[in-house]
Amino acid sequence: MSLDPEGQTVEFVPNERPGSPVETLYYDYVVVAVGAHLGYDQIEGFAEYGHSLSDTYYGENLRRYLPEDYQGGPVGVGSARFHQGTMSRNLVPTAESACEGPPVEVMLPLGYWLETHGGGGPEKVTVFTPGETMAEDAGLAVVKPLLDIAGSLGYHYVNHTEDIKAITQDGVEFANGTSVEAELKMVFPDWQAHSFLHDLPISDDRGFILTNMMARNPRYSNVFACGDAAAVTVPKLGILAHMGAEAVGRQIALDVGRMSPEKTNVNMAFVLNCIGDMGGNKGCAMNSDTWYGGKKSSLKMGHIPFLMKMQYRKCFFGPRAKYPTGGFLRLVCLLKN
């Protein structure tokens, strides 16, 4: 694949079939919106040892590994460091990790699988992060209270790691020297642009796509940008993904006269907010906006949360799913409120 900012088209390869020639589109308005390329080919190790939840394949994995081989040892659950370009600390803070919403989420239920399955418990699973704070994001005021509740629980905590180095059969080795012992390792990795996005004038050092905090790209007024491929999007969110979605959209609207620029021309005002599964019919919400200088800062946790979070799951992964109805947007704002 490949763009042409220049001359206004996209070059690609329908994948239906093998053995289909390159095609190519002409433009006038261009969305990068293809994600970004996660680097697990990145660690060394990970395909013979390495376990994650990114997607069904390693979902599927795990769910035949745990009992099947899992012998009951010890866990290691965490990310590789993010490498992320340095031409947008203007818009958006610095993160060591992409999103690191999902070891969290991946922790806290395996300590409870693992309680149930006579396994042990949380004292088994050990989370690791390469910055200083896991899951820094979502701000000292909900990630300290969230670290002091899963240490009463057990579960044991390493920051600093650096990156991942490699993982062995015997645990993870990370960039600092150190090592975690574990049986099962749960990592995720780096998120990377794709590599038809490097070194393209629209592209920043690291190959993501830059914009304004209005999704549209400052050098050509026809790209846009949203979602992991988006430069500004920091952390690798969700929410962070409609965000830009919504903006590209108002931007277009406003290119072909059909909205005003006072509600068109106003950059989106980033907000953490993630919902996780616990284990135990539990979950957490995290609200918060204080790493991009908010004051906003909510950690909830028990049976509603989990409801949430179960309305999410249904909302995009169940039959007819589609982008959440009224419903569950009304239990997020009960939950915000």
The other form holds:
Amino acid sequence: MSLDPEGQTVEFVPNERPGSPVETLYYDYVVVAVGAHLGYDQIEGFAEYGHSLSDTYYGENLRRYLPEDYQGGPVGVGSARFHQGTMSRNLVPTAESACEGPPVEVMLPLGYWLETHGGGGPEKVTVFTPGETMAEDAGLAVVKPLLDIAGSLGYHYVNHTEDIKAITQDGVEFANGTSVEAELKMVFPDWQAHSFLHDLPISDDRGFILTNMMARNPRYSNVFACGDAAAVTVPKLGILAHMGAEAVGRQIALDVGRMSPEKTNVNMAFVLNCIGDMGGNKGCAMNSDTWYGGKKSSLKMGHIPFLMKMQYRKCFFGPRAKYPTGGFLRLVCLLKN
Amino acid sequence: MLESNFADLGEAQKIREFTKNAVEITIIDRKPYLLFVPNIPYEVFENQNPIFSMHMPVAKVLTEKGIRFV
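If the structure you just shared is the form predicted on its own, then what does the corresponding form predicted in complex with its partner chain look like?
Now the full complex is given, and it begins with the chain already shown.
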């Protein structure tokens, strides 16, 4: 795929059967929501020794590995460093990892799985982060109690790893020269921009699409971006994709005369809403905007957050595939507050 | 609209909701389904292959909303 903002065209190759020629589509407006390249291919040793849970392939690999090959040894869970662009620093903070919801959501149910499958428990799991504090974007008031609880359950915690240098048969080696012994290595990579977005006049120095806080590119007013492809989407989190999608809809409605400037020209006020599975039909719900300078900060744990997480999926998989918006998200906020 | 996953359904539905029928929408995606990433860990730890439950077809739903899916 390629994108030409000057010529207002997109080129793509139909991929259902190999052999199609390049097709060209002209656009009046383009919305770049292509997600990110997950840089597992940048982690030495991942193919041989690593596991993850970011898609169904890796998920099924782990599902088969646990009962068949896992010998009950130590487990390492954590993230590689995220290389964020530098051109949106006036809009969003800089993150050390792309999103640490996934490692949190792996470590907790994995500890429960170990307990319930005769493999020990959380004391076998070491969680690591490249930054000062794991999931720092959720705010210290949320993260510290969560880490305290995890520590009391027996989880081990390592910070300041800087980056994953390599995965070996024996564990995970970090850029700061330290390592963690692990039989099972669960890692989440750098979130990178797709190669076709690099060096475009709409992109930042890492290839993510530059936008203002209304999802519009500052140089090409007919270019929008949301989700992981947008430079301001930090961390790379679903709720921010929700907010970006709504901003795009409003801005295009403004341009075609279907919505007033008063309703549309409002900057996104980012907030982290995240519901994680903890195992045992329990979940944790975080709601915080302190990383962005706000004052919201809430952490709830128990069966209700788990129920909400399961219901969130049903919103998508229902007969109308309704993207969960106002009602559901308000309910989540009510729950959290 | 160049799409990948979570953002696509949302923006397509929001653009259609806010603009009514004032715009023609085409989505270009490399796969005709939404990969529901958030619940993959749950499925795996419940010993269920996530490929059976974490793919949601989107082409029909979008077409019914007047959105061309490529």
